[in-house]
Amino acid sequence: MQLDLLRTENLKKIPKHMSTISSSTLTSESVYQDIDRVYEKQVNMLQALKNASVKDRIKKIKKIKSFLQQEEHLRKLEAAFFADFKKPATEVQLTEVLPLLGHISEITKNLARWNRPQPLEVGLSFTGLNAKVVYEPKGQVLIIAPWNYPFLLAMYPLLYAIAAGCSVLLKPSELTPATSQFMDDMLQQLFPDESVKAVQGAIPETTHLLDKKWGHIFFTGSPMVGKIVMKAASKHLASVSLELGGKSPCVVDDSARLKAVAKRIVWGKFVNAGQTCLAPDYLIVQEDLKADLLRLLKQEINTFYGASAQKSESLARIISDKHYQRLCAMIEDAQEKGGQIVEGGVFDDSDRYIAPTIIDRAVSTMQLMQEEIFGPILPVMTFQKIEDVPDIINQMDKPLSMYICSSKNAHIDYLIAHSSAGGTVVNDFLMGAAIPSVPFGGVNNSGIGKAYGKHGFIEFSNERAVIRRSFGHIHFLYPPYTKRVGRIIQLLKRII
């Protein structure tokens, strides 16, 4: 039985960027049979993977590092990204390969310590008992990866799943076919199917996978599809990690170092053509400095990408025609509602190109202020008093990240205390996804669960409590419940 919300007749309910297949596309039974075959092989391997030593798990993880250290493979990966959405080779190294190597280093250095049983205090009233937490793998893991950082966001959860002792079926994005095929080929070379396997396909294959019983599902994508994944997981009460995104605000007050801030904003917003879940989604700028900041932002865009950004070799393209059309419609809607393009606004349908665009006078009724933009468009709002800012932010769902550009600790502390976000970065951008030891993830609509570092290891592990009695007993508390038992309970209450 397939999950109703992902049935072919309901494809219109799926966001446009989720699939390029039409409703008439059919997946052959042989593909489903192949998925079922690999699934069963992984079921039969779970105990062996659970019993694998830390040394063996690290050895598996290092295979990925060795593979990526070969120049031939790196060139193929860069070519795959260019084929999918013209991502610059340097940006592939900077945003896809380097962070993954950082996670490999973090895991290999710390896995033995993370996996070590953790003793727990039990207190005087439980004398004779000792307790500890032991970490065991959740079992079979399904990873559903997105298209925007198709390599990194598929591979880093895979690393932590391997570290925890899980088997993995990885579903890469169909919108990045070249990069997905690269990962498929790589994993086939490095791992047997019963340990790690990539499954190519689109919505029908994803639906078939979601119908199965999993120990854990790790999904990265939109909140809408995240709800579908969570509903599917509920059938078997599988745990989930949902990395979703949202409208991440950037607050700039009058104490910020504007030139440095402008450079960092342009980097954080327009890397990967703005198709970043952590990108600053909109600016809230203190009104008196807006003109200066806009001028500096325009200068930095020119410095980054030249007078014609379309000719730059440092700017990626929009992933698909549907996504491109959605972004163009957002800009048109903003103009109709009073938004003013102060930079960019240049399009090329044939190249899926949208210039880095800044829209002043943004208001809440605009489409680009009601949903995550996921493109090279930066709306700008203003405030007069720092106390006004939380009202702007809190009328929206809790974001994946919040950015604060300020030199005033009082302002920084106030904004953190009066808002909520998956993470917060002060005077920089995207660092929430850069440091392997820092917990990464959203809150409520922007995500469930935390990844990275020990948090990533625990996400794929069951923290199993083990309690053992070494001496003593509590027979004196067993029935019949005499007055003596009552007096002992009163004594224990005072001790506790």
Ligand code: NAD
The other form holds:
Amino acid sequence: MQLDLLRTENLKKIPKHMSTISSSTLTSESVYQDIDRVYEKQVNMLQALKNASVKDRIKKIKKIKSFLQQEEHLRKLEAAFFADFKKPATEVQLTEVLPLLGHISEITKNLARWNRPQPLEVGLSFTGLNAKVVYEPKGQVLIIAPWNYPFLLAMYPLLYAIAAGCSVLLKPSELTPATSQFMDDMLQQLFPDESVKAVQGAIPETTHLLDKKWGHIFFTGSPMVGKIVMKAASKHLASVSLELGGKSPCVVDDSARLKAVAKRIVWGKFVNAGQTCLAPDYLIVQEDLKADLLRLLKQEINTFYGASAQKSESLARIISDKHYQRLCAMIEDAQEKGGQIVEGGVFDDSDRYIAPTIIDRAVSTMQLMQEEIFGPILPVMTFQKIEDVPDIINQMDKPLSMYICSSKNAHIDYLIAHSSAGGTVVNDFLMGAAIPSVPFGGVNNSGIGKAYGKHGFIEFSNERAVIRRSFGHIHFLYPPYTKRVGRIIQLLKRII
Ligand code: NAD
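The form predicted on its own done, now the form predicted in complex with nicotinamide-adenine-dinucleotide (NAD):
What follows is the whole complex; the chain from before opens it.
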């Protein structure tokens, strides 16, 4: 990693002529006034955005691509990530930039088709009527983003909102100030405020934003804050997409190809230092494989991060002191309750470093098994028969993802049929958030609504049904309700 590119002086360059809404530079009152001013500007722009052609929307989206194709911008983005949580530059490219470019390509290829009115079959009883769905933008969109993939998770919903013809106020996370500033600068450079604008801030600013009337709110974050967002949205009955988290299980049975599985688990769990909504949260492995799997997991951790992971340039750090302390407390609690550290367990306050850690003999009373871990700790439980696994999984809220490592179709089908999850990946990890055309999202506690591809476009669109009569009528069903009307209804009941 080229450390000279990562100096903080590379980070914060806001051209003087640009205005920025940020609680750190203005008093709270003026921040609120600025938010209100931009909000009003966006209200006045809605019709023009709605009228914008597919070509114009794609042009806007491609501006982001061109911006990200400039080496100077990429280096600044990497530097911002390093300043925020030492996220390795390669991981920034792999998990933040590359997937975003994938969404840009998905949208630019398909938007014309997605946006085309969809004719609908109406059936014989409605002869004379034509029906179609036309897609209209939901209007003003608020996007609230988390810190763990602070660039991708703020920018990808923005693409779909632009594709649908909406205006966007984007509230990035306050826990990644350098990356949030990068996005703020980028959006100011690319778009007028009345179309897209970042509003930086924490809870007070978000609360102020949530008080407003929105066409749609797209929130990515914890289930706890998701409930606050949903409650606020109910005031004006704004629709919501809630991309939340949860405890995503990983089941490994005796037919799994252990060596490949171990490598993939280590990647899926420890990328971004485990701070991934879709990370395999805990392992449930068939009892007689456990020793072999643990040995292979340890080997792979060593291959990935060397003998001392703290010296590795491939491992990010924990985002904040609060999360660092939370994770350390989880390890201590697990040890007190009989958990056995078989790998890692080492931490360093000065660096918010936690080594990739595996804890065997996990039980449901441990904090590790009660909350989403969201860090580089992997608890391990075991099972004897596949029929016992759903009971373990279903004790917890429905997860965002479920991972099954198996070659037995009967086991895979059984687990899918006896559980529920936002998505499921067999014999690989994190792919549920990797393919732009595949719907991504949770279920109940892990989320509401699906993003990505056409689903992402629809999330920001009102599917407006337009029905038109070309000929015929149904006057024969109008009052007075004579016996003849009754006979026609009987007839219709037979052909409907
Ligand atoms: P968070 O819920 O703490 O914060 C998310 C956003 O909400 C931030 O912008 C924050 O400023 C704002 N916020 C926080 N508290 C608020 C409050 N009281 N009122 C109004 N706004 C508030 O989440 P986080 O810590 O940034 O992210 C971690 C969580 O996000 C995990 O649960 C993870 O699973 C989930 N997540 C889900 C996905 C997904 O796509 N499903 C992706 C990434 C993260």
